[in-house]
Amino acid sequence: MRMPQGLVIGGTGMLAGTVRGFSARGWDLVVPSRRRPRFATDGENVRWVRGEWDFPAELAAAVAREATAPFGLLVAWVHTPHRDGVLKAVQPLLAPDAPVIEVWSSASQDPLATLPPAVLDHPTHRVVLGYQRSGRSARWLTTTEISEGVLAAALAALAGAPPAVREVGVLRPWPPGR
């Protein structure tokens, strides 16, 4: 039986978790980034390519040599002045079915006034990233609880769920000077 094959923009760093929890579920995944992660990727279902946002078609051509078939599910967290670039360039990548998973974090303003329309006609679905509250203070998401947000999401969508905004953390009110 055929693994399900994802494609993870962005896994290398704060959604290293996310990999890691597809890859425990069988899947397998392509993860491109400018250099080698610190984790390990390669082996079992994880294989990382070098791949970078300014260099849209370069990085998926490098994401489509390592594919063995269409991807069931992109999850992207791709900074604005390339998002639109890179998600068109792995668009034909992807099943026609495949849903998206964008996640989006701002540390100025409040990320859900900001959020632009979907780019691909796939099933989007977003995870807007907030901060958790501390008794007077506030911090930022851990990287696990970021990883497990975008995890958690991800399942849902793949479960069938209609395309929606997911918040992980606090969104509101979003705290003045962050």
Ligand SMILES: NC(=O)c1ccc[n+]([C@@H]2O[C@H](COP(=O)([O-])OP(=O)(O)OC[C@H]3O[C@@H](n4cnc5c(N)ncnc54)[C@H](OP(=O)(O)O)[C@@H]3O)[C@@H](O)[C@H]2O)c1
Contents of the next structure:
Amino acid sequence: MRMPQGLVIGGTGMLAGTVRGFSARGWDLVVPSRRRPRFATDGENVRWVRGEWDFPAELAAAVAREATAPFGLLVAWVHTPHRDGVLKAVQPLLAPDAPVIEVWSSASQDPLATLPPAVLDHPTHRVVLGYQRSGRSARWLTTTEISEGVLAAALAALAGAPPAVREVGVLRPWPPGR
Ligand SMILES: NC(=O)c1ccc[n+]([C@@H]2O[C@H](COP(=O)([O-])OP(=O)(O)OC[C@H]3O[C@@H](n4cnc5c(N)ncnc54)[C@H](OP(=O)(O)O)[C@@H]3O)[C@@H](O)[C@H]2O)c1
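Could you present the same protein in the form predicted in complex with this ligand, rather than the form predicted alone shown above?
Below, the chain from earlier opens the complete complex, with every other chain and molecule after it.
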């Protein structure tokens, strides 16, 4: 039986746990980035390809070479100003009903207030990263908290949850520690 295939852009850093979570659930992942991550060699169902956001068409072509079918899921954490170009370049590789999970974060501005609209005409779920309160102070989310929050949002999207803005951690008050 062919495994479902997902595309995770920006998936080799703080989203590595999300990639591993999908891999453990039987998904075949394609993960483009500039540098080969160590985890991509761990399992055959995580395929890394070289891709740079500055060159979206080349990135999409590299991803397409690894695609066995239209992708059933896109998870993307692409920084501005590359976001539109990269997402539009990979859109033709997605199944028509594939959910898009976009991750959004900003340390300098209020992430909820600066959340951009969806780029693609797909059911788009936005995951907005906040912070955690720790006693009287605040701290940023850990890599595990981020990965798990994005994984939960993606699994909910695949289970048919309607597109939504999902907050990971605390977003109010902003800025943290105010
Ligand atoms: N709210 C919170 O609690 C919280 C916590 C931590 C971080 N953050 C924020 O999260 C943001 C992300 O941090 P980060 O960049 O260090 O994340 P990261 O997850 O470590 O790396 C970003 C991912 O994108 C890829 N990437 C980056 N630039 C690329 C490019 N030009 N072309 C192709 N792929 C590229 C990286 O792979 P390659 O490098 O191999 O290309 C990696 O897969 C930061 O703005 C940080 O402030 C927020």
